[in-house]
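The form predicted alone is given below as one chain in structure tokens.
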Amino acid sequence: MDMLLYRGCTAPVRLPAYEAATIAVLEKLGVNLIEFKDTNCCGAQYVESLSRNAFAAMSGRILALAEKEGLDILAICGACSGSLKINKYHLDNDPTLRDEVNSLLADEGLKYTGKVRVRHLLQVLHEDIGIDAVERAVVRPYDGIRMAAHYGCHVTRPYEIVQVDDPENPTILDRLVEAVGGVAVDYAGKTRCCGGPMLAMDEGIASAIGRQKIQNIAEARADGLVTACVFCDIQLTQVQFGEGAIDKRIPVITIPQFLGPALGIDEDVLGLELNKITPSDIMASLQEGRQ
């Protein structure tokens, strides 16, 4: 299966290991990610709050470029995935908005007609590949490492549009953790925001929200935290440094970085050495290879 990889703005600059690990893991599982050229920012949050039409045009251009290539989009950032899906929904259901966006896109010879799908990484792993297939591909299972899952607001909400997982009781990340030998740990406030979207308005409140989530995870005796969103990964890492941080830092690791070693992918390929909090204890729980 071929898909266009939409990196977004933040992942290549602040979390390149997420992109590298995604490419390596999906290739191992039979998905070929193709470079998505000449794209732009999706307009998430900040443009969205200022101009609906500008927001729709920015995401609409990305959707139209994918249509031109004849391939679906894989968005690894939760905010990007949410933006593209929300704008696709409005463009598909609002002919006036679609006409306005297409009039702008016409200057580049582009047109959006609704033929492209937007997929978040969790959808690809769960629906297109299947968790059973992930489990069958494991060659070095984890020995019961305790992992907490953080899904991210934009990945699962609003469900009627994004349709990734139940926003009140998501399970995909937990099932993936268990598929490779880990133990999925439940904890208080599991579906709450990481606080990241508040950073531009009130850094103190944003950090307090993130620290509370980390505290809850620590109290649940988790060895690590697995994420599926660029912004959430960055936020839940950085709140563990500086004033108010807990004594023992909890490694934050993206889902492809966690799956990769169990699938036999070299840790260097997955960019694990780039993680600000080393996941060495997590990697130490890998068992010997199996056939």
Partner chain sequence: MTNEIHTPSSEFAREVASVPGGEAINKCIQCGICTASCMVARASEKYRPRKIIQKILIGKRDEVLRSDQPWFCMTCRMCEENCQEGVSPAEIFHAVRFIAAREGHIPNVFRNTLDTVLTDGWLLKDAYSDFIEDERDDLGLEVDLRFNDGFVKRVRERYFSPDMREAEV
Contents of the next structure:
Amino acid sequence: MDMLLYRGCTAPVRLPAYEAATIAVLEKLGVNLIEFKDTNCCGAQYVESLSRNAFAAMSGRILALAEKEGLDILAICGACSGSLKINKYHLDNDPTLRDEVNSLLADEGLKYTGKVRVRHLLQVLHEDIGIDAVERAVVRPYDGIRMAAHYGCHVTRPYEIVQVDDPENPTILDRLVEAVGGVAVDYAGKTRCCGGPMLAMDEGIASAIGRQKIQNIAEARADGLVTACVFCDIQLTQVQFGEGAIDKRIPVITIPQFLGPALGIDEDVLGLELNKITPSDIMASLQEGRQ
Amino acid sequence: MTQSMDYVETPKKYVSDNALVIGGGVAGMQAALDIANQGYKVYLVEKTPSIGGRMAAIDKTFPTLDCSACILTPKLSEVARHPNIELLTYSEVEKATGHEGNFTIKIRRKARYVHEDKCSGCGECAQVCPVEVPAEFEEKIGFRKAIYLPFPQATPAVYTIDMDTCINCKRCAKTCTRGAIDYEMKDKVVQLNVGAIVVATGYKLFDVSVYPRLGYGRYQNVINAMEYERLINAAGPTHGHLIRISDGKTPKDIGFIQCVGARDVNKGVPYCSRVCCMYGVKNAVMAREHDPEAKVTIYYADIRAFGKGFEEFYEMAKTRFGVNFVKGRVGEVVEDSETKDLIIEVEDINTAQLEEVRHDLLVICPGLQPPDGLETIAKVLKLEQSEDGYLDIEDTFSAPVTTTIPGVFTCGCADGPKDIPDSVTAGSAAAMRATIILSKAGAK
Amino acid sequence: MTNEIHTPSSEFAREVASVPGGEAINKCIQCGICTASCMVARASEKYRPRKIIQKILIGKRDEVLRSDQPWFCMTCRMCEENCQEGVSPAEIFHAVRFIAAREGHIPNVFRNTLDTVLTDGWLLKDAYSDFIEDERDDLGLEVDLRFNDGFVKRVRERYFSPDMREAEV
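Would you generate the structure of this protein in the form predicted together with the partner chain, following the form predicted alone above?
Zooming out: every chain and molecule, the one shown earlier first.
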């Protein structure tokens, strides 16, 4: 299966390991990611807040480009996934908006008709690949490492549009953790926001929100935190440094980086040494390889 | 829309002057008594082993704080003794054909494995039964044996064996001096001829485990209103001592959460459930009654105190009983993993203060729902249901107890949430409508 | 906060209801569950989503549009998930932002970031250092990110006036 990998603005610069790990893990599981050239920012948060038309145009262009290639889009960032899906929904249901955006796209010979789908990484892992298939591909399972899952608001909400997992009781990441030999840990406030979007307006509030989440995860005695969104990963890492942070840092690791070693992918390919809080304790839980 | 059940335009012939009442709760019993007291024969069908319905399990009623069982049990006796009422408990309506004045009904009498005419309700069998399982009547907090009476005043006072949990040790049969136990018993299907039918199938509580944010089902000290009723009931599993499920301690700071599973467009229940505000207030008052030292708080969006004496009851809850009312819907419940206390997040909108409040017991007051099995009854009787799953009625103003099928009437919660007085009133109304038809059976 | 007497009016609520996202505002019964679900409200004394909606409902147009409060929403949608009446404060605040932006009330961070995106085509062109290029190279990733910066010029032209207010299309 081929898909276009939409990186977004932040992943390639601030979390390239997530990008690399996604490519490696999906390739192992039978999904070939094709580089998506000539894209632009999806318009999340900033364009989104200032003009509905501009927001639809920014995301609409990405959707139209994918349509031209005839391939579905894989988004690894929650905000990008949310933006693309929400705009697709509006473009599909509002002909006036669609005509407006298409008139702008026409200059490049692009047109949005709604043919391609937008998938978030969790959807691809859960629906297209299947958790059973992930489990079958395991060569070095973990030995019961306790992992807390943070899904991300834009990944799971609003459910009617994004359709990834039950937003009130999501389980995909937890099941993936278990599939590779980890123990999924429940914690208070699991579906709450990480605070990332708040960095724009008030860093203090953003940090307080992020630290609360880390506090809850620490109370549940998790050994690590697994994420499925660029912003969430960066934010939940960042709040563990600096003032107000808890003593023992909890390693934050993106889901493909967590799955990778269990599937036999080399740690260098997954960029694990780039993680600001070393996941070495998590990796130490990997058992000996099996044939 | 007059349509007979077999969709054939037969001339209305009033053949039978018997009535069928489906459901042995307070509404069904009222309907049965009112019809029977006019001289007609009534078949009262109840799917559980005993009549009595919800009222048998509730502790006190609002707004009078009467003991529910005390009001109910005289009716249970009256029904049981009535020469014109035939009780068909542990039975279900399987098929129905015909039309107003002449219905043919097939009832499946499920095997109790105990002969009704031989059992005296002495209870010796249950004493020797080695199997103990969570009791449905006690909301799974208390226990019953595999051979059981659902509650002490069960009517008829006949034991039933739950074959799913029975281990076939046969100790009960050996102990029974009347030879009432029969493991070979089979379901029996009986056919009845009736002229009118009253549906009084009651309700069930909304399952609030679909609100993960409130922790019901995950946190032990978050319970629902029916579980609370059993805990405060002197005949309940803790003999009326309100305790926390996690450690058996007496709670000192109790929170009641209203509007859960009602007035919620996200969960498919946009309608108001009518009774929860009042039963919530009643529950809170009872908590203060049980322990005047306990702090009791109700979290609500509105307090709908619409009936006679309701507003006064609400005022009394505040002033005389000292219940604390906070206007604000609860957002989230988090458990303190060590103490198993609950911490809720709520905005008190009167002060605009966002608060984190610690409680040691939380009682969620769910909205009412159509009961399990109503869908089946509706199919069997070809009744229309409204979008919310309750029975549709012919006309809100001129025929509020008449269903969409002539000759079939509804009372109690079958057509929507109601409190006890309204259920009883509807029972009498349905009985009246039914007997109008039954009275025609003589005149052909 | 002045002590002026405010004359309630449903004009502003109607205006918000006419902007995409604001449609459900009149369904709000002021129950407070949104505030109780809000992480920003928990972390900040002054942010109360229910209060903002209350101000809209009683017509405090000026106060709401000039305030930075509607820009504090993270769009996490917990309020939307929990609201039993089908109101989405997150969506309402977006509608309010559109109205506010049209009248020139835009927090600087939004204005500046928008400017960057509409110039470069993406957010982090300046942050993409050689060091990061090397990191990508080591990971076997494409170094030339190839973001398109032409389209955003047309977006800017079409949808925004020079001071970043949304222009009438």
